[in-house]
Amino acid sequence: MTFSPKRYSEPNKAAENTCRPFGIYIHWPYCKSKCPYCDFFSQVKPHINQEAIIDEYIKELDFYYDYTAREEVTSIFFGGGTPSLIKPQLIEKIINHIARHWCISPKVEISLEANPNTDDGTLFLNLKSAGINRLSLGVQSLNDKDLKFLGRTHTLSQALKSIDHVLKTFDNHSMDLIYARPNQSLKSWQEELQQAVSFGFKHLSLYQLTIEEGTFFAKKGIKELEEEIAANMYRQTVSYLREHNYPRYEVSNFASSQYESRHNKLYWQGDNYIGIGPSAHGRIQTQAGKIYATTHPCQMENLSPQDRAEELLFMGLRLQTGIDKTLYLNRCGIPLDSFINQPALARLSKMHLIDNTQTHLKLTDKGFLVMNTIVEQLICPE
C-alpha cells in the first residue's frame, strides 16, 4: 500500500486566503470489548461489513465536500471506539478520496487512536503505509491489575511490544494514560509518570478517572478517588512533565509545541471540522459568518451566535495559552469581554484563578484545578 494523493502539492488558491485550520474526524464506534469507565459512544460487534461501512462514510464526505470545497484540509483524524480496527486498505481508501476532493496542507496530520490488543506486529506498518503519521496508544496503566480493572484486555507485556512497535515506526506520536484511580497512591502514579516519561513518547494524554452516569462503573457503585489526592495528583503530573520538557498545553495534554496535536485544537481554538461516523459532530463557520452544527447522518443545524460563544469560551480556557479575543469575536461575533459576567471575572481575578489581558484570557495553575466553576461563573448572570 502506497499513500499518494494526487492533489498533496497543487496550490488552493482559494485556501491561501484563509488562516484558519480544517479537519477531518472519522469515528469508528466499534471495539473488541466496552471499558467500564467509558461513557462514549461505542458498540461491540465482532462481525461486520467493513467496506460497506466505509462506502457510507465516504458518502457523507461527499455531502460536506459542497459546504467546505474552499477549504484545505490540515489535519485528519481516526478516532473511536477503536479505529485501529479497520482494515489498513480502507482507512487509505478514506485518505485518498478526501485528497481526490479537498486540497491538502503539505504538513497535514493524519492520527490515528490504536489499541495494544490489535497490534498483530504488522498492524502500524501498514497504517503507516496507508497514509497515518502521528499514532495516539492507547495504554492507560503500566500496571496489570488495574490494567484489569479498567476493563483493558491487553496486558503490560503486550502494552510494552506495541509502544516498541509505534516508537520505531512512527514519528510523531502520543499515549494515553488514566490516573486518579482508586486507591491509588501518589507515589506509585509518581512511577508510573517516570516510566511513560522514559519511552520517549512525543506526546502524552493524561486522563482522571471520572465515573460518568450510566457507565458500567457507575452502575457497580465504583467510587472516584479522594478530590484533594487527584488534585494533589494533577499538581505533580504538571509540575513533573514540564520539568522534563511535556509543558501542559491543554489541560489533560502535554507536549512541546512542535508535537501539540494540531487536530484537537482545532475543537479548543473554535476552527472548522466535519465529524463523519456515528455520534461524530462537526463545526462549520461560512464565509458569511454563519454558524453550522453538524451531526451523524449529514444533519446540519443553525447554532446561535450566544451559543457557540459558550461553547468557545468552555473549550478555549482549555488551552494553557487561553482565549484569543480576536479569534473569539471572529468565531462568534460577539466579543469576549461583553459576553462574560463582568463581576466573576474580577473576583476570580482577585483570587488568581485566571488572567485577564487586553488580547487574552486564560486560567492560572490554581484555575485549571476548578475550570469547571469558573466557566459556570463566567457564563451565568449575578
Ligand SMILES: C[S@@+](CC[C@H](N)C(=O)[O-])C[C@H]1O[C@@H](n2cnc3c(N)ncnc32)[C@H](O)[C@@H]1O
The other form holds:
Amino acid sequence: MTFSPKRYSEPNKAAENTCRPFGIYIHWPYCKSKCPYCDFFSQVKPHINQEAIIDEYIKELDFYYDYTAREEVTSIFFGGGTPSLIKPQLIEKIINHIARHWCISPKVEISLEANPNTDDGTLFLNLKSAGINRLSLGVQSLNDKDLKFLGRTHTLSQALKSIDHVLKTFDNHSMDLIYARPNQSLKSWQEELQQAVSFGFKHLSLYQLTIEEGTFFAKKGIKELEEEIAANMYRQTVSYLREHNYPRYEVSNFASSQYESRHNKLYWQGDNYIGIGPSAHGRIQTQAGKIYATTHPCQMENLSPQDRAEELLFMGLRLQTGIDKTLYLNRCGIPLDSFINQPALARLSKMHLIDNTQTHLKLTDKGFLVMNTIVEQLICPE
Ligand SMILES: C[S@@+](CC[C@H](N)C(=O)[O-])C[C@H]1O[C@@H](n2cnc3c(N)ncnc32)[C@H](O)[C@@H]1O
Ligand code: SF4
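For comparison with the form predicted on its own, kindly provide the form predicted together with the ligand.
So here's everything in the complex, that chain up top.
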C-alpha cells in the first residue's frame, strides 16, 4: 500500500472538544478466505507485511490528529475484513499511539471483530492484553450445514470453543449471526435464536442475509428469502429478544442500554469519527459547523448541509429512539421539520408507521419493516 497524504488547506485543530463522542475506526481489509455473500472490501492475501501496513496507518492517524486534536476518544473499533488476523502487538502499537496523542475517555470502548477461524486458543487473551475491551465474534450460524452454505471455514464445534473463550476473557462481548437464509424455517431460526440467547453475550447483531451484486451468491443466482417470511422472522426476532432482555436499539442490533455499541452509535447519531485504512471513511464537524467527509487516504471533502441532513435522516431512523431534533439541527444546521416532506410525514403518521413528537422522530414497530420506503418518502420533494 502506498501512502500519499494530501494535506487539506484548512487551518488545523478544526474540531474543538464539544464533549460529544468521538471515535476512531481502523479497517483491516484482509481475510483468510472470501465468504460468498460478502461485498465488504476484503482481500485474501496470505503474505503481507503487517508491520509496514500498520506504520502507514499510524501516518494516517497523525494526519487526522491535526483536525481532531481536542476531541476525547470515546471509542476505537477494529473492523474488517478480519482484524483478528492483526498481530496483537500491532493492535497494541496502534492503541498506544492513539493514547499518546489524543485524550482518552476513562470509559473508552475498544472493540475488535474476530472470526472463529483465527482463534488459536490464546488469541483473545493476547487481544485483551493489547487493550481490546469488547470483542465481537462473527459466528453467523449455529449449525454446520448453514456454516458450510455460508462458506465459513469454521465448524460449529470451533464456533462453540471460540464463544467459550470470548465469554471467559471479556466482560463486554457481542456475536453476529446471519438469518433468513434460503430454506431456513421460522422454527429452526427460533431454535437458533434461543441458543444464541443462552450463551449470555452482552450484545447481539443479527442480520438478514442480503444478496449483494457482484458476490459469488449473486452470480450463482441465490435468492433472498421471500419478503413476507423474512419479515415474520424479523418480528419474531425482535419480540423474542425483547422478552429476553435484548431490546432492539437499532434495526439489527440488540442489547440493554449499557451494552449498546458506543462506536456504532456514533454513525447513527451523526457524531465525529475518523476512519483509517482502505474503505474507511469519517465525518468531522468543526465548531463553526462545517462538515468534512473523509476517505482513504487522507482526503477531506466538504459535505453540503443538504447531503448531511439526508444521511442524518436515514442513519437516525435506524435507531429505536429515532432522531433527536435538537441534535439533528446541531449536526446539519437544518431543522428536521423543514427538511422532510410534510404531507408524506402526515400520511406516514396516520398509517402508524412513524411517530413524530415535539422532540423526536422515530419509526414504529410496523415502520421498521418498511424503513427504506419511509425514508424515500420523507426525502422526496413530491
Ligand atoms: C464486515 S463483516 C466482518 C466480520 C468478520 N469478518 C466476519 O466475517 O465474521 C460484519 C458482519 O456483516 C454481516 N454481513 C456481511 N455480509 C452480509 C450479507 N450479505 N448479509 C447479511 N449480513 C452480512 C456479517 O454478520 C458479518 O459478521
Ligand atoms: S464476511 Fe468477514 S470473513 Fe467473510 S469475506 Fe467478509 S469480511 Fe471476510
